[in-house]
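In the form predicted alone, a lone chain appears below as structure tokens.
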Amino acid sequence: MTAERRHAPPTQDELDLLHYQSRIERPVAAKIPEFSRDERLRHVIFSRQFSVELLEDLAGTADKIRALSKARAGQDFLIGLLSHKRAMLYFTQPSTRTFLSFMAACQILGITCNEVRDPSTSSETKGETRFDSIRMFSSYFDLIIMRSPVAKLAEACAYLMNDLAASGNRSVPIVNAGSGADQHPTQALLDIYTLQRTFQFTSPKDSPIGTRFDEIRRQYANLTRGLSRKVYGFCGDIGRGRTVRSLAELLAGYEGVSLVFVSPQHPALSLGDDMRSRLVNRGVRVFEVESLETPIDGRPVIETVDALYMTRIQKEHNDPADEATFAAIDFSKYKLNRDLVNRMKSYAPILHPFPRDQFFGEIPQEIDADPRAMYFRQARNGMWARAALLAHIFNVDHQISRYYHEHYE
């Protein structure tokens, strides 16, 4: 940091969040507590707040929601159950599918939605305040689903609803749907949807005489179903990207597994030492490679992965000062191309959190036809894990639940 910039004003920021910084600055683990309710989450600010029993839970309000929404009698039943409650989708941050899929999913469980997408349309160019609009919106509406350019401030505003609860106001549950580049939840959430539901190796023609689980395990003798003891892959801009360590943190929770970064060895796009470390102290085995081709286990990381997750080099975030190193880095090794995707295990599903970036071509369309291929899927996916996510703040899951085993078993 220069001296210019060590002795220049606060930012309007850091001002809106200064009340909220002593809070802001306790470990993750500390804070956790504040965000749940009656055993339930209130706010959704954090990954780790999904432990792996709630991830099993919400899959499975997901999967009875998915069921449901495919009869006239079950869209009936779910769009009456939460008709009454308004949602508010705070987005000042240009976004398509996580802004599109809450917007689904507040439709398929009946809440009403409005939105604020662009804040020079609010009375924020007129001096208000972040958290002014926040406490306005929660004077209309039953939720507010946000996502802003800058870090930490979802954790804040969910800091002010208690702040106003515990003084007997009016507050509303705060849903990150984005914040800076500090956390994305809800992506990690329906990240770790798709790979539950992958790792099930179920198929319709599944039968008592064979199925899909059965052919798969005649060529990977110690493949087991489910999460753990399996070897995650991430691929590209790892220091940069909050779905990166997002789901890194859910995937921390599974026993045995491995987790592979595969980036430059450069500061601003490689695995950051607090990331390293959280994940080191919860028994993940890390490995940081350079290239697709490295090997771990005496096999190159492109073989051994049970799924790679894919990202594209945010250049948004570019750093002048990086240019210059960045000219020098080969990104080609950061690319999937048809020989490497042929060389996955049979199962291994591809994801990435969108938008893939054309130019770069980390994913070429070629690859869009594979089996493995899961990137769209993935992107549906959030819409049933979001509004699995909505029921259970709402605690209208266990009426799914029970309409489901009625009606449908």
Contents of the next structure:
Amino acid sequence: MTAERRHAPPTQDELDLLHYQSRIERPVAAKIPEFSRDERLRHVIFSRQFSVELLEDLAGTADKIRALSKARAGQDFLIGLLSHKRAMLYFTQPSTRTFLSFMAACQILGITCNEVRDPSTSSETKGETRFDSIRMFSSYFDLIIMRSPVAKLAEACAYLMNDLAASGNRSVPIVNAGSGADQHPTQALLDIYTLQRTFQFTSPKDSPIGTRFDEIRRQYANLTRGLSRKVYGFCGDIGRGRTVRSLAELLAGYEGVSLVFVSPQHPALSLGDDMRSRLVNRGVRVFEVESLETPIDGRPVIETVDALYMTRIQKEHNDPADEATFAAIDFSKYKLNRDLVNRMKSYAPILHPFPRDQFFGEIPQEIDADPRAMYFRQARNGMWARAALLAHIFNVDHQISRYYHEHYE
Ligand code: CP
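What does the same protein look like in the form predicted together with phosphoric acid mono(formamide)ester, given that the last one was the form predicted alone?
Zooming out: every chain and molecule, the one shown earlier first.
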């Protein structure tokens, strides 16, 4: 932090969070139990709330929802499950995928949606605090799904709801749909779901090699099904990517994973110290390199990774002080091209949370037809994974399971 920044008066965002500061500053592990109720997620704030066991469970529910959605009878069953519930989509930061996939997920389960996307149309323009707005939403809706440019706002809203519940007032679940540069837990959920389906090697559409697992193993003898014992590459804007942070936290829960972070060596763009020590402390092999050509374990990163997660350079977060140093960086190293993709393992999916930046070109369109390009499938998976999460929160996942087993097995 610069001297000027240190002495600057607090922003309205900082003032808004002041009341919850002491709770926010605790370690994540200490907070997680407060976001559950009756052994279920109540509020979804951090990706670390998803244990490996819960991720398996949610993937199973998502698979069943997508299977049931193929037929009219299944759709009718799903739509009746939560038709008595209403959700508020409070998105005050731009979004295409998260907003629409949550809306579609709600519709699959019969939840009625409403939205506030532009705070200039709400009474925040008359001086109402965000917390008063949230409490008002909780008066009319049964769930608040929120995206905000303010880091920690969703977490603070979850504390507000817990305090309301403790004093006998109405309180509803909060789902963090992206909070500043901080966390994007449901993106990590759909990223994991995409990897789970890819590494099952059972669905022709979900894996670059389809169902040819046994054949591919002749070339890659160590290849196993599942997410464990794999090398995951992250490329681009590592320091400011909330999706990278959230997904890396989840991958760290799987056995024997290696995470390779490919970014410019710049304090704003490379892996943060806090993240690095958390991953290392959890037993993850962490590599930080400047290029996809850098060797790890004797081969270039691009030829080593079992999955590659590309990211956009998030120019909107550029600090004027960083602009001059960015000019010296060779950003071409953080763009894919056909030659690079041709050198990847044949079964390795390319993921990207999207949006991709057409002007920067981290994934040019010519890659889209490659079987390894999994990013559009990944975005669609978001709808199924988010529907599964809503079913979990509202405790109808067992009904889905029962119906599926009775009618489809
Ligand atoms: N991945 C993602 O969060 O996309 P949107 O910003 O379009 O929601």
